[in-house]
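In structure tokens, one chain follows: the form predicted alone.
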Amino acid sequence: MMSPHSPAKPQTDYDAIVVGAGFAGLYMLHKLREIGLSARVFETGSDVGGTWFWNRYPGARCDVYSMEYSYSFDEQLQQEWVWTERYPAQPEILKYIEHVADRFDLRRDIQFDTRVTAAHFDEETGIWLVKTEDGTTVTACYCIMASGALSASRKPDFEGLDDFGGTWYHTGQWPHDPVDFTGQRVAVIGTGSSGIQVTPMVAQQAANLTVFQRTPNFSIPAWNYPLSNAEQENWKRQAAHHRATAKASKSGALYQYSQRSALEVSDEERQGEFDARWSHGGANFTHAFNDLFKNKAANDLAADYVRRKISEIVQNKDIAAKLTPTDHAIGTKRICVDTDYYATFNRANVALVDARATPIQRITKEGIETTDDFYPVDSIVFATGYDAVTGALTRIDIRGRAGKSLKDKWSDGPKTYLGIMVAGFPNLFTLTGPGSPSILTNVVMSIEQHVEWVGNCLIHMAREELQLIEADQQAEDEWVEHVREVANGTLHVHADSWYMGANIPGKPRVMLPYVGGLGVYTRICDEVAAEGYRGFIQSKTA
């Protein structure tokens, strides 16, 4: 434990202010106690659970297996709670988050329904004043940004919305009572993650379905399953050894890593392993050789075996064609999971519009008009995705030495020393930030990681007696060049994906994660603390 206030640090309101209350939020917050900071967590939302709260959308389900994706910092948590199925669905995910809440008595420093407008740093006093959207300002030395990677959900910007006489909505921003389409003509337009997640879902009740895709994606089954009792149990007793394999891996979960090429294996051993991969379901599928990420020819031969997968599941020849993806390597674009999605298009209340080829034009008071037709619609579903990674910082008027802005700084691509801090604004950490693994991983571990970096940072600002801490220039550089030489040795660079910030009108080309892999940043950032924190201005005074 460590006194709230050394006496190098100014009074304030707080020691620490952390900004969202989700998974990052919560154990930031928990950490903080633990080391011995006054914190208040500032939610937007009226409960916790971050993206688990706006995300409540019919079908909404974690790509991660259950057992994982979950905390490890506390064995009693780990041991006690009871997931039900292999992959968990978004209301059981929000269950466990209120059950760490209210086993950690954390809502107690929480604000909710509070939303951050502005956060700005004193050169004078060196302490952060952060603003509300009611007016407030409050004080203190630390601003910890945990506003998340996927929750600045990406608006509709269709023509003609405002009129449309129906009802819709966004699956990042879902209603909390259930919404029903029994007997609707329904549009879900955007087939990311989540709208083939809910495209099924809404095809069980709609009367007639038409998803609306400009760009198809690959999708492997999650072949989902209930939990037994015994094999929870079995994986517990050895949760110590799993967590430790994990954390070391590249993805930070318990895939299956070939050591082998896709293209030194003989035509029939590939074709076993990638039949064992397809069986098994899941994003596992993209580590069945060790080459995929990186040779175009070896990329291509999984990316065959899915598009025939698709060709088999979809009777219509015209509408497998559509659904099938040709622009981009498997895995460059967010792997999906899904249950039955392409099957959902075998359905007689379900058609398929290629938007890239007709884009839609308008919305009217009726519908959806494109290039060369017109939808009558009820409702529409807006599965239309993020601005991930910076969305939520760039949205918050954040400012540093001499009042740079964090957005200016930006505009030409997120710079960052190990995602964790930027130069120019100091005691500001961005957990999960641009410039580390985060989204490319199982994002709990990747929080864990960051959680327990910030809170020994912390604990040795306090030992040193030291008031301010901020990312060296050149070391911010040299870490942003090499996050990026690392993303050029792979096939993500080439695609229009959201990891590429392509999903965004007028955002930046820059790869937003790290690819270097979970177990090699985490052996970076140990190296660079252990060195005194490397690459860090630290100083006792303003």
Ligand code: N01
The other form holds:
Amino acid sequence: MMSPHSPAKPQTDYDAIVVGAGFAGLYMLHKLREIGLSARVFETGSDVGGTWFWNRYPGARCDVYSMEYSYSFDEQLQQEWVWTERYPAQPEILKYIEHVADRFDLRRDIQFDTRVTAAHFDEETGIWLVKTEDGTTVTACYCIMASGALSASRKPDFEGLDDFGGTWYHTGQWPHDPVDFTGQRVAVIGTGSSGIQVTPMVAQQAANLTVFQRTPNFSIPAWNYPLSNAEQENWKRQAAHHRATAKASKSGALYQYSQRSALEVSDEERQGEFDARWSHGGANFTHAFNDLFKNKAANDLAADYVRRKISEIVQNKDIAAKLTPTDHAIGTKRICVDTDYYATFNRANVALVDARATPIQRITKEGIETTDDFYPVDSIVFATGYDAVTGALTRIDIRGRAGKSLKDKWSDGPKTYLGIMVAGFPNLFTLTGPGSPSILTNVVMSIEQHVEWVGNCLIHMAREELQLIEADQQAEDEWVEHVREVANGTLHVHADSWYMGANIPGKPRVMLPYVGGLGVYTRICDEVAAEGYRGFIQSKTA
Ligand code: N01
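Next block: the form predicted in complex with the ligand, after the form predicted alone:
Now the complete complex, all chains and molecules, led by this one.
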């Protein structure tokens, strides 16, 4: 605990403004209260939840186990909450987040239905002026961005969409009332994690469904199941151990990380390992050997295994061939986890269009026109993804010293120190920002690490009577170079993925998250703090 009014602090409306009330913003608010700071959270949505507030599409489900995709900071919360399935569905995650908001009485400091449009640093006073859509400006010492890595949804600018006579949806902005596709002709555009989840669900309702696929993706079955009390209680008994193991791991999750190369084992052993991982389900598959992300020959063996599975599941040979990924190494685009995705293409009411061979030209009043055909539809589901990691930040007019905008600073790729602060932007924190492990991990663990690091940093500032903390330019340059170097040692950099910014026309081609792993990253952050916040400029006055 510290005094909320350390002598270094100027007069402001709040000590801290937090942008976003998802997993990150809620824990940040709780942490700020705990250390005695006043805070206001601004949230665009009408309630808490962030990603899980918006992604209400049928089939929306997390691909990290429910027991792990939850906060660990409060033991009672962790012990009391009961999950019902191995992988939690969106309504259950949202219910959990709402429960957390109630339990810690968080809503009273959150202003909903409020979009932040600008955040400007005033060099003279050393405070942040944060502006919301209704024109209000509030001031704070600290501006903490908890705006999410996958929150700036992206609907490609298809010509003619405004003329479409039916209804269209984006998976990331799904209506609150359930959508009924019964009897309809429906198109799903996009076959990433969202498209792969929504497709089997829509197929069960629609009269016919046409999936427009530009790039086939690798997907591993989830084999979701109801969690038994015994499994859950057993996990909870060992929660402390499980959480510590997850936090020290590469992905912040309890995968079985193999120590063997795929190239050093016999064909039988390799087959056995892949079979076991496939039957187990989920992203654990990509950890079957320790070189799948680094060595193309090793990766090809895993990719070929999944390709064979697709050809076994999908009955029509032409459709199976179209669904088979060939242009990227498995895992270098985010691996998908599905329930019945490939098998859905065996249904008589489902068709697949290769939107790379015959791209979508325009949308008309009646449907979708490709270069060689026309598809009449009543509804379109855009599962076309996000301006990931940086989009939610650059859509806000954030300005640091000398009025320099973050968007301009990042015009040739995001630059941060540790993914959490930016040179020239004092007292601005970016939770799970670019250059941190964020969405390459079980993001709740990454969020907890960031929130706790920021909390300790603010305690340090109060103790030292500091007004400002800011990434040093050289430290930032070195971190950016380190992030680049680690990424270049992996196959990730060869894929046209959203990790690489490749899904947004004109976005610089940079590996956005830090690939070094959560455990390694946490150690680096802890060392930096232990060395008196090495690489940060700290000042007592503005
Ligand atoms: O988005 P995506 P997402 N014409 O960017 C296609 C997390 N998540 O919402 O690959 C035709 O992955 C695009 O094609 P291409 C998870 O981290 C997790 O599915 O660019 N198609 C691609 O197929 C995930 O990775 C969960 O060639 C067009 C698709 O749209 C991240 O969110 C569930 C197109 C976009 O795929 C984003 O996933 C859901 C065009 N003009 C999401 N433009 C779970 O936990 C784009 N596409 C399970």
